[in-house]
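Just the one chain here, laid out as structure tokens, in the form predicted alone.
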Amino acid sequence: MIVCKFGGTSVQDADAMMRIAKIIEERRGLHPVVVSSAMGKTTNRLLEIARTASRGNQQAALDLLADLEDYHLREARKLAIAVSEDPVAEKINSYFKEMRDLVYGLSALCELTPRVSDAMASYGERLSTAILAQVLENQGIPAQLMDARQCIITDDQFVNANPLPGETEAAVARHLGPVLRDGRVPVFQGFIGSNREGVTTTIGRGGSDHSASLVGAALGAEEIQIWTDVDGIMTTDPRMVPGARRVKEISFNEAAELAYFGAKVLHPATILPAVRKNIPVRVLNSFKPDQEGTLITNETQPCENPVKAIAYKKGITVLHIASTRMLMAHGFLRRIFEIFDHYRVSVDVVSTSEVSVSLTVDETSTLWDLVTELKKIGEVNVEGSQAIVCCVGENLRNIPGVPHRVFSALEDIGIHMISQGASSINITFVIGEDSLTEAVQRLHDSLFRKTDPRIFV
């Protein structure tokens, strides 16, 4: 059994869904559950008609829905599935009524919840799931919509809810096993679960990858495929580095190592559940479905390359914060995490001196207010448009030279950070924001002028 993830430009228009349904007709004999994103940019859409919305526009949030409920009709009627009296149809009108009622709900309290938040965001892998089932059915496929409600279980963080391993995987287990036993293709819907009372939540943004794999684990899965548009994880942006190459294979830490840092062909929670069960993971193109993509498995083959790829993270904010008491008094760094856990603010790097600690965050959304707490206990300093840059490879901390390449080639670039002893597989530094392009491209200009056939196309 494989689980076949879908993101949102795989299964953006009817001629994408059609891709799939081939896709899936040659991967029968593996029995595969689709796990989709929603079509497109849908989820974007339904985020913006729901701030529209809550600021009190409610005949501009109607017209954008009405512009969204058009195009999921106009695609699914290029399927001739969602014709008059066709089940299809109606749930789509169903869903599109729902949000409805939605708008108005939002437009008289002028207030947007993070809950009201998730139940908008659900319609999207909603429509798009019902839909494509009945593609495979017309395809000959027989295919079982699934609610991914009932299965993925997560605690109440709404927006960024946290699946419960546990409940997850029986629930999994016990709404789509007898459906693969069945000889039916499960068709379920990615990023959206629910809490233990039901509600509809959830997991945070890119999720549907995090789905695919918590299905794959708990249906102890032979491999995970996540289908994109692109060839698989590739040595960096090929947007920013035309000659970047195909990495044919890497290990789970370095693809969890680089998803963290920007690589925007999985996320990073992704790589936790097959991990823990030692799934692989394969990164595939749907418009190129022939192409053998990217394998991530828990051990490699040795690469004459010692570093694998280059990832990036833009908009990134530094914040200094020294000490304004006795040299590192005791309990000066408890105190700087405790406000970060308080305003749940991730960091990516930290430095530290004897007087000061240096760290770099992505979420700007409380900062000030996160600021403000932070000069309770020392002078701070904000530091914007700032950009990580991180070079990825297997055992890197042991390899005589490596920094002394990365850094050569980057001799007058400005370096404000720098993290490697924290991990055994990455160099980490810190640049100015308007240096990142030249410094990606003269990194993989140093580091892949030679590539080992066995591990680059």
The other form holds:
Amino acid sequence: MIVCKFGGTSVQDADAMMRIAKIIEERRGLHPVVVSSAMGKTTNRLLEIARTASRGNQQAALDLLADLEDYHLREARKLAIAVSEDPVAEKINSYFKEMRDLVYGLSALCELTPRVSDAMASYGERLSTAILAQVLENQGIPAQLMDARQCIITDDQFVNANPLPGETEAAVARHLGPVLRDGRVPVFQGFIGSNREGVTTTIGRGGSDHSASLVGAALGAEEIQIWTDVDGIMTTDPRMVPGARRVKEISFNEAAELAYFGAKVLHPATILPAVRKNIPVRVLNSFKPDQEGTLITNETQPCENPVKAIAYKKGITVLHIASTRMLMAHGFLRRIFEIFDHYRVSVDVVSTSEVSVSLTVDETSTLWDLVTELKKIGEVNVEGSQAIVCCVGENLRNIPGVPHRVFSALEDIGIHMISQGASSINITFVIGEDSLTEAVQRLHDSLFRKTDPRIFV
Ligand code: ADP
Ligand code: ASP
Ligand code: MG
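Alongside the form predicted alone that was just displayed, please also present the structure of the form predicted in complex with ligand ASP.
And the full complex, kicking off with our chain again.
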């Protein structure tokens, strides 16, 4: 069997849903499991509705909710679904009624807890899959709408819950196995799960990719397909560099590094379950289903270009911590990292000198408490509006001349931090956000002026 995950743009309207039905029809023989995101920007809109309600703006929240209901009903009706009192119409109606109840509650309490935020966000995927399962049925593909909350079992960290591997694997096999054996196509919500008590959780923004790889790993899939709105993994974000090229093949390590450093095309947690079971992952364009996309496996193909792709992450804050007491003192770094651990803030890039440490963070909700604590051990400087740029390629560390090529392309751009060598596959640096576009474009020009046709299209 294979897993086919469709992102928001790939299910954004009736036309997109029909494209998916065709994609699934053509893969019937491979026993596909469908994993779907919410339609278009629905998750953003649901979270905005929850925030609006919790600020006490009940009517504004209800108006936004009514727009979202119109959108879902309009697209469903174009597909001849929800035209009368059919079961899908009933489902959509009851979901919107439940959401209106949430809006009343939130506007009365004027408080939005992570738990209620997840309850609200979960309707996006529940709506899209209810419609999609019916679209498949109407196209003659026997489909079965599943409830991912019975399968993706997580801890209690609402909004960013962590799936529990053993329990999730068992539950996925238990619920999806019989449906597949019955010859039906399971239609499964990405992004949502539940904790052990059965309370709805979500596994982080963009998390449907992760859901797909958990399902694929649990069922021992032959391939995990991530269907999105670009041709595959590209040499960089095509929104930043329109001339970005498709990478035909890339290793698990490279893809994981790119995802971690901001290449939104894959959620950073996607690769690990696939690696564990050695399942190839393929990134494909749902608008051009005949293209071969990008194949991600544990193999590295020979490639003339040392760098396979450039990732970037905006909205980064750099903390410079200096202390003369650090001089020759042991335990200083431990104390710093204990503080980060306490505030559950993860650090992406680190560099040190004799008397100072610089670190990047992209989580700023607890930043000021963290900084207050750090000030007890040294002088702290905070630099906001920074960006991380990361060049990724297997074996970069061992290829001479790459740092020279990278940094000479950036000659006049101020570089605030550099990190290379922690892993053999990346060169990472930090610059001001305002130079980001210029830097990535120039780097891309320099690194991909000539491309190896075995790897790039
Ligand atoms: P989906 O809704 O299908 O999950 P996302 O918006 O999460 O899609 O991810 C796809 C987007 O990722 C693309 O539209 C593109 O702008 C962005 N992206 C960033 N870096 C890359 C890259 N290296 N290759 C391809 N896409 C990238
Ligand atoms: N719908 C969720 C989000 O927008 C999950 C996803 O699309 O992967 O974050
Ligand atoms: Mg995504």
